[in-house]
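Next comes just one chain, in C-alpha cells: the form predicted on its own.
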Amino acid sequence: MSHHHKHRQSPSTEQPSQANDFDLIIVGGGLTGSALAVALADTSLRIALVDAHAPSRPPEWPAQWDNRVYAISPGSADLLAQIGCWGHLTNDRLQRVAQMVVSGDSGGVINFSAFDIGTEELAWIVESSEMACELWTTVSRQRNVTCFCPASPVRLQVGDAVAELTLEGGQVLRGKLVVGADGRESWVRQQMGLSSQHDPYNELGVVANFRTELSHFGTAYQWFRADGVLAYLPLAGGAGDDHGKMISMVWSAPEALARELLALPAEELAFRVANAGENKLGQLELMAPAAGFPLKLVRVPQVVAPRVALIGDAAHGIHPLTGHGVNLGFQDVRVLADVIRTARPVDDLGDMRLLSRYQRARREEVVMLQSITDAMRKLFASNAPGLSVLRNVGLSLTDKLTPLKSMLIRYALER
C-alpha cells in the first residue's frame, strides 16, 4: 500500500502494465467523484479518476454566473472544509441563507429561520461550476491520483480478485474497487445490471438567474403552486447598492408550461417569474438565457455489487424540490470514504462485506428523503378539490408546531 502512484500528465503514454494497477477507480469527476478522491488524499491508495471532460466555468466568468446552483447544507460545507476545499471557494460567490419562506397556493406560509434553531445559516447557495472547478483543481494536483481525462469507459469486467475497466483507446485499468460517480444515467450502473426504477415526472426544471429590484437579504423563497414549484435562491452577486440583488430561479413545471417559459422573450419571462413569486423582490431582469432539464426520480435498490459501489446521482436521482440531491451525494462520499479509510490493510476494498456497510449506512436516509420529496411533490401537484385547503392548513399548522418545524429544519441541515 505504500506505493505512491505518480501523477502522469498524459494518460496515453505507454507505460509498463503495472502502471495501470490501482486500489480504486472512480468513474466520473463531477462533484461527488472528485470529492471522494480528495477525501482520500492523505491515504496511500492509488486512485484513478476517469472522466470525459474537465469541468469549466461559464464563458464570461466571473461576470457571468452559473445557472446551476446548489443549496449546500452545513453538513456538506463541513465535509468540504474537512477535505480542504471549502476555504478555497471564491468568498464573494458564496451566499448564506439566513431564512426560508415556503408558501402554499392560497395563503399558507412556513418561515424557517436559522436564528430559530441557533445556527448561523440554513444553507449556502453555491454555483455548481464554482465547486466543480475547485475540486477538480485539487484532484489534478493530488499525488495519489492519476486523471484519465478526456476518457470514456467502454467495458467493465469484474473478476474474483480485480475489476478491469477498458477505456475507449484500448487502455485497461485494473482496480480492487470501481466507484460509479457518473450521474443519474450511470454507465457503471448499467454495466453492472444494477436495476434502477425511473419515475419521470413529465416536468422540466427551468433555471435562470435574475437581477432583482429589491434585496433578498439572504432569504430563499419557495412557492408550491398549481403549476409546479417555484424557488428563488439568493445569490451573492451585485456590488455596492446592488449587493444582494441577484437570485437564481428554479421552476419545476409541467413540460408544456416549461417549454412555454423557455420560449418567452427575456422581458416576458422576467415578468412571469416576478408575478409567480408574488413580486416579492420587485421587478426582475434576466441575466442570461434560461435553461431547462428533465426531472425524474431514480430509485436504485442496490447501490453496491462485488467490486462496485455507486455514489451521488448514480445511486439516487431525486427531484430537485429541495436542492438536496447534492447533499445526499456528499454524505455518500463521507460514509464511503470512512469505510475505505477504516479498512485494514488485509481487507479487500471490493469485498461485499465491506461495501454493504456503506449501503446499509446510506439506505435509510436516501429512502426517507426520496419519500418526503416525492410525497410533497405529489401532494402539491394534485388538483383534487379540498387538497388546496389541506395543503395550506398543513403549512400554517406546521409553522405553529415548533418542535416539528425544527425537526424538519434539522433534518434538512444535517444532510
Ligand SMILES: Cc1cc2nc3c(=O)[nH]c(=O)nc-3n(C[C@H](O)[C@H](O)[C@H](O)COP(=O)(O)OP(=O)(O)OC[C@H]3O[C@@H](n4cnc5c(N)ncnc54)[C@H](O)[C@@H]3O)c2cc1C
Given for the second form:
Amino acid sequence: MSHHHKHRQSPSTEQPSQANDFDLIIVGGGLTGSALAVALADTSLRIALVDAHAPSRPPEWPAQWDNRVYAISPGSADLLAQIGCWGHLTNDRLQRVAQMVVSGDSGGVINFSAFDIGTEELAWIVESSEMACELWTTVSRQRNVTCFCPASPVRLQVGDAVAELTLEGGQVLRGKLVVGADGRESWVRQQMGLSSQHDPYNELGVVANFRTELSHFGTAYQWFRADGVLAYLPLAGGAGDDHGKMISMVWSAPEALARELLALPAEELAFRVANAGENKLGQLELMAPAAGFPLKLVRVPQVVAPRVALIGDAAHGIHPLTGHGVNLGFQDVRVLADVIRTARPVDDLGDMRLLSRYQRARREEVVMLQSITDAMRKLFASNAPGLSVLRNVGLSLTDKLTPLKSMLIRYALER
Ligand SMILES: Cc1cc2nc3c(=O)[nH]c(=O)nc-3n(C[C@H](O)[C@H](O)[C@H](O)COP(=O)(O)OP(=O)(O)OC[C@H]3O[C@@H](n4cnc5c(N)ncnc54)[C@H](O)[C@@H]3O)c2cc1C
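Any chance you could show the form predicted together with this ligand after that form predicted on its own?
Next comes the full complex, and the chain you just saw is listed first.
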C-alpha cells in the first residue's frame, strides 16, 4: 500500500517531474469538478484540475441573464455553503422558490409550498454561469490546486501505483486518483471502457428567459402537457416595479416541436410560451434567443474503476423534469469528498475498496431517481387513451394526500 504524501526525492533531478505529481487529478472543471476541488481546499492533497475552457458569464452581464439556470435543492445549497461558495454568489441573482404549482393537461393540479412544511424555500433558482464562475474563481486561487486550462487530455494509463494522464501538448500528469467530471460524453469514462447505456428521449430542452407582465412571487410552475413538459422558473431580476417579473423557461419538447419553437420570431415564441403556460404571468417578452439541448437518459452501471471515479453527468444523465440533474452531481461531490477526506494517510486514494464506498453510497439514489423520472416522463409523453385522465386524476389525488405530498417534498429537500 502506498502513501500519498511521499515524493521527497532529490530536488535537483526530480523537480521537473515532481511538479506533475498529484494525489488527485480532476478532469472537467464544470460545476461538479470545481466543487470537488473546493471541497478539498483544507486538505494537504495536491490537486490538478484540467479543463478545455474556463466558464464565463453572459457577454452583457449583469444586464444579461444566462439561459441555463438550475433549481438548486436545499441540500445542494447546504453543500455549497459548507464549501464556502454560496455566500459569494451575487445575492440579487438568487431567487427563492416559495411555491411550486404542477398542472396536468386536463386540470389536475398539485401545489407544493415551503410554508406548508415550515421551510423558507423549496429550492433556489440560480444561473449556471453564476455558480460555475464563482467556483472557478475560488479554485484558481486555491493553494493546493494547479489548473491546467485550456488543456485537453489525450491518454489515460492506469498503473499499479499511479495513473498517468497525458495532455495534448505532451505534458504528463501523475495522480493516485483520476476523477472524471467531464460531463455527459465523458472522455474519462470512454478511456476506461466503463460502459454507459444511452437512451435518447428524442426531445430537446428548449430554454429561454422572458420578462413577464405579472409578478411571479417566487412561484415555479410546471405543466405536463401532451406536447412535453413546460416549466417557468422565477428569476431574481428586474428593478423597481419590474422586480419579480423575469422567468426562465424550460420546455422539454418532442424534437419537431422544439425545432419549430427555436425557429420562431421572438414575439411568436413569447406568445406560444405564454399560451402554453395558461397566461399565468400575463404576456411574455423574450430577453435573448432561445437555445435547445438534446435530452437523454444515460445509465452508467460502474462509476468507479481502479484509480478512477466518475461524478456528475459523467456518472448519470437524467431527464430535467424533476430538476435533479446538477443536484445529483453535487451529492456525488459530497460523498466522494467525504470518502477522500476520511481516508487514512496510509490509504491509496485509487484503491477500489475506497472507491467502492463512493459507488455504493450513490447507486441507490441515482438508480431510483432515474427510474422515477423516466417513468413519469413516459407516462406523460404517452398518447394512449385513458392515460391523460389517469395522470390528471393522479396529480389531483396526490395534492390531497398530504402525507404523500410532504414525503415527496421532504425527499426533494434532502437532495
Ligand atoms: C443547455 C443545457 C441546459 C441544462 N439545463 C439544466 C437544468 O435546467 N437543470 C438541470 O438540473 N440540469 C440542466 N442541464 C444539465 C446540467 O448542465 C448538468 O447536469 C451539469 O452541468 C453537470 O455538471 P458536470 O460538472 O457533471 O458536467 P458539465 O457541466 O458538463 O462540465 C464538464 C466540464 O468538463 C469539461 N470537459 C469535458 N470534456 C473535456 C475534455 N475532453 N477535456 C477537457 N475538458 C473537458 C467541460 O469543458 C466542462 O467544463 C443542462 C444542460 C445543458 C447542456
